[in-house]
Structure formats: C-alpha cells, structure tokens
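Just the one chain here, the form predicted on its own, laid out as structure tokens.
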Amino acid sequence: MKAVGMVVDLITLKKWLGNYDHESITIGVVASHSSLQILHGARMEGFKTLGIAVGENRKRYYSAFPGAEPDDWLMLENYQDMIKHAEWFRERNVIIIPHGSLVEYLGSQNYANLEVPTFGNRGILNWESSRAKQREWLEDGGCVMPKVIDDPHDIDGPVIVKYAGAKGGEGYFVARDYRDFKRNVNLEEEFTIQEYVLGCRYYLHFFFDPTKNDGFQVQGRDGPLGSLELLSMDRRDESNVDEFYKLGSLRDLREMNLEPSFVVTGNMPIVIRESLLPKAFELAEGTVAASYGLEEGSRGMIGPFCLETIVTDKLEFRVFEISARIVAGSNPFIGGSPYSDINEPFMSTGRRIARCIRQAIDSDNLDSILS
C-alpha cells in the first residue's frame, strides 16, 4: 500500500496535550449528524461539553434535549472558522469528535489541518474519501466488494454510481445503460461506477480500542492490536428508492420524468442472525488490521468504524463502503442496542468515545487515542 503521511505528528501532538488540565478535558463536536449521542454520552462520562454552530436556530433546537444540550457554544459565521479557533480551543482543553458533518461541513484539507487534539486517526478519513483508496484498504483486509466498472459505456446491466465524500447518499443514482449514466451523471464530481449487488443492506456499527486488551483481540502480524466491539447495526431509509418498486417499473418512471434518490432521510435498528456473526467479526478484524498499513507511523484504526454491507441470499458479504468515523446509523442507540447491552446497558457509540478518553485519561496514554 502506498504510505500516506501523518496528518498531526506525534511529538505536535504531546506538545498540545502537555499544556492541557487533564481534569478539565471539554469534549467538542458540531452540532450535527451524531452530536446528541455524543454530548449525551460525553455527560455520562463526566466531560464538559462544547457545542460548534453556525446561526443561532441550531443552538436553540438543542434546549428540546437537556440531556444532551451543550454546557457551552461557540457560535461562527461558517464552519471553516474553526481554523482560526485552534489556539481558542485548546485553551479550553478542548478535544474534537469528527462525524460526517465536520468533515463535509469543514473540508477535508481543512479537517486534516485542524490544530486541535482531535479523537481518532484523521489520517484514516483520507482513505474514506476516495473510493479507490477505500477499495484498496477493504480488499487488503479481505472483504469481497462489488465490481467495480471503469469505462461507463461498459455498463451492461445495473449499476450504481457514487459521489465521493459523506454526502448521505446524495446524488447517487442507478443506471441501467451508458444512456442512463450520461443523462444522470455529474461529471464535475469524483465518482465510482459499482455493480448494483441484489440483497440486505446492512450497516455494522464496530468500535476498536487500541489501549484495551481484553475481549475480542484483533490479530496484527506482530501479535494483538487492541479489542474489537460490535456495538449496533442499522439499515436506512432513503427518499424516495424505498417507495419506487410501488409506482411501476423503473422503465415506466422514468418517462414520467422520475428518478430514484438514496438520500438517506432516517435509520432503522437492526438485528441480523446469529450465524453471521463470525463472518461480519471476521471482516471487521481484518480491515482494523489493514488500516496498520495505510499510513507512515502505523497508527491505524481508532474508535467508531462502519462496515456498510450487503448481505445476499447466498449468506455472503459484500462490503461496499467504509465510514472511518462515528456514523448517523448509531443514532438509534442512545440508550444501548441488543448488543451492547450484552456487555453494558446504556452503551451508545457516543459514549464509547467519551469512555475511551476518559480511561486514556486515567491511564495516562490520551496520546494513543487522539491525532
């Protein structure tokens, strides 16, 4: 794999925790996306909480939440204010949770330059970006994925092309013939062209804790790497592709002058059976692993990861995409899923996070955990 350099070296790094009061460690997030589970399980843990917003309605939504409701804001003109902060924050003993939001929000340049301890591997979210380079890590870490085409007027059959980034399915479209790309496509955009694979869409919610070691260990060439948690799954609602199949064919819509969307507009908890268990573990562990390679240093995965997969009816994976973040499907969770209540009740992705820190507080290792 070809090595990507560290985004925050490691001795900036420990120069800014060197100068924060780790009993006064405010947890930071734009209120977005994931936030309410975040400050939620953030104040579980005992943190300080930070809101980050643009206009003042955002600020106002969060007082329908007390549970949840920042102890303190910081209101911009745009989000890319958030560069100028940096030394703001930190005199706040601020640590930063990224989400989809931030990132699409903020840019990804401008997030990889962000001077403030931020939770996770943001180093990581370079190779979430690119489909390519996602694809490269996946396959490394053993997971089939759907068929890639690379020259649209190869498109035989159903296929569906993507943007890059975290833009909630926005855009994406399906295509049936060179004739459908051509009049759907943005050419603007970055995007990929993959075989639309026909099953369950399921989307597995894992966390890796690099300081643990106990629980499912992930096996690195040179021994454990840390413990692997599968903490949730969902499935998601998207406007309108989960109605069209109730109007007719895509054929007959489309001279209607329709066209399906995958804007994901909600999510849906899940369970999926028992005997698949092993295998969505076992392709977890072997992207965790992968991720050891990606980049100069070998920082690899930390934190809230998912998986999004199909499932067919054969009981085969395929997984076609990766988010290297915590990501909205857990929002169904704030109070625990089936299984995280297995090890703990009340374990949110949010609060995982906000637990993680707190036990690299106590341990004196918050370096390991942040970048």
Ligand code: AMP
The other form holds:
Amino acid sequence: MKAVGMVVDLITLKKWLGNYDHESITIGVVASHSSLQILHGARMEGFKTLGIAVGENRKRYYSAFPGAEPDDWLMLENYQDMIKHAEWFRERNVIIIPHGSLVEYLGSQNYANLEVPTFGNRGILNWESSRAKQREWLEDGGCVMPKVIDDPHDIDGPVIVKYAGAKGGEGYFVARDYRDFKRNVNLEEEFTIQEYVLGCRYYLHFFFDPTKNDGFQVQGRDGPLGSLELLSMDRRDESNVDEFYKLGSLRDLREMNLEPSFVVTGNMPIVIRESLLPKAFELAEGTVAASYGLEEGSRGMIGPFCLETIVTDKLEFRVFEISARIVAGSNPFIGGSPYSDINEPFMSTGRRIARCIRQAIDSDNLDSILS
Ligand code: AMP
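The form predicted on its own done, now the form predicted together with the ligand:
Shown next: the complete complex, the earlier chain at its head.
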C-alpha cells in the first residue's frame, strides 16, 4: 500500500526499520518551533536525542536549557541538506519528529520525500497545506468553517483576507467592503477571503493514537479506530491586532493609518467552558474519522493535531484551520496541562509523541505510527 501523496511507502519504511537497532533509537528534531518540548519529552521517555541546526547561534542557546539540550548535533549549511543526510540519519537509528518549521524550511514536497522514518502520517500534510483540501476534509468531518467569499465585490461585512504562503498570519488584513479590500490587497499573491468570525479563539491540541484501544475511542465506519486525547489548549498572541484596542476605536485607528495585522508572537495557556468539551471532542472525532477517507489507502491521522477554532457568543464552534502535527501552541505545557494532568502529570505533547514511539517499540509495531 502506498501512503497518500508520498514517495516513501510502507514497504520501504519497514525495510529501513528492519535495519534499525530498536534498543537505541534517537529522536531527531530541527532546533526550532517546539523542539525544546520534543527534546525534553524524548529524554523523559529514555531516548537519545539529536538536534539539527543551521548556524552555531541557533545551537548555542540550547545550552541554557540542559534539560532539553540534544545529546548530539547535526550542523548543516542549510536545511535542504537534510535530504542528502538521509542515510546518515538511518545509520544512527533516527526518527524525525516533524513540526511547522521543519515543513516550512524543507518545503512540503521535500519533506514528503525525506528518506528517513518520521513520526505521524506525512501524507496528511498534503491536505493540511492546501486551504481547499483542508476545507473538504474538515467539512466532511462535521466542522463548520467560516464562509468563503469568492468575489470581492460581494464583501458585505467584515472579512479576513489570507495569503496562501503567509507565515503565522503575516500580511493578513481585515476588510469591511470592496473599497477596503482594494486598498489593502496585494494582487500578486494568491489569497482567500473568509467571513470574519467574531468570537474567542481557542486552539485545541489533540492527540490521536491508532495503536491504543482504551480511552475515548474514535468510531470509524467499520468500528473503533484508536484513542483520542485532549492534551492542552492555547490562544495565540498576535501582533498587533491583540493590542489594537488600546489605541481607540477602529475609526481612530484608520485616521492614524493603522491596520490590524495577525503575526503570531507567542502563546497563552487556556481552558474552555467544560460544557464545550463534548462538542470539541465531536469535532475532533469527526476530523480523525474523515482523515481515513482523504484518499484511497490513506493511513489517517497519527499523533498530534490542532483544531483552530473560534467560539461565538452563541457558543458555537467555527473551525478555521487544522494543523496535522505538533503546534507551537503546546509549548506552554512542557510541564503538563490542566487536561493532560488529569491522566498523567508532566505529559506534554512532545513527551506523548515519545511515549507513543516507546510503546510501539515495546510492541514491535513501529511502522504503524511512522511514515
Ligand atoms: P490562520 O493563518 O488561518 O491560522 O489565521 C491567523 C489568525 O487570523 C488567527 O489566529 C485568527 O486570529 C485570525 N483569523 C483567521 N481566520 C479567521 C476568521 N475566519 N475570522 C476571524 N479571525 C480569523
């Protein structure tokens, strides 16, 4: 069976893993994004660790965090060189943990073709990287998404304009009508116009373990698919929209020639009303179940994912995006969260990934959680 949209198929993966010494697996991660959490979690589960970095400066600051400092480093001229080091990684029994920066630095196609075992299902990232595909997937899973406005002339009420390649909300802007849109838009870039949903943003960090048959079982068409856990939740700090209110009304801001921007600068821990949890699980369950039908032979979701939501004053969720991997919003929870602590103290998403790998090693089942 060939995994979705990837060169690396299960037969190849099994061949690589057949040559691995399962007693001395090393967890490898690009030194950025959520690497402190991943390295710390890997260490807590007894793994050797490898940091991958470009530039001594990047490496140096890890010495300030000895609890997460990698056992070894691979220093590169540029991140694309990871491709050339595939054999080097495999000779050292490395499993790479993907995060947003890895995919951004390598490019999603290069990442899909990286000839090293990686945690999770790489095929899913093809769906994550296209807004249209994401919508198809999430709606299929039962999520209600903000409406899309195809023709800018139809803008009537607040919308958010998003650029395709934007990193962390860079360049996004809010428009109230066509004039607003025209004044701000960069037509050189590919963009989407979405209804601006008024409400509170919650980024829900779930973990789906297809090898676990207890806990909250996701129901698929042919029976249970695996266990769904809610590990934590954050809200992003976005510059400068989150501080805009200090300068007065929107009209005042306009007069000062200021427009809100949505560049992520940090993350804050949060919990939601407990009565919203059943709905949150329903959305996540639907999303996981739908991931198995994305393409023929899809291996579905494996590991961490984040539903990016807005809860309106009608207490309804709108899901505006999904990240099918660990998100940096889980970084406030290296020591656990109000949700994960209920089941086991000090269980970060990074550590949960390492735990999943550890259990798969113990049950000789590594290929079911890697790609
Ligand atoms: P995204 O790149 O889709 O994760 O969006 C970046 C940021 O833009 C979010 O964190 C929100 O603050 C804001 N945002 C995105 N979509 C919407 C929406 N439909 N309505 C209101 N705010 C949004």
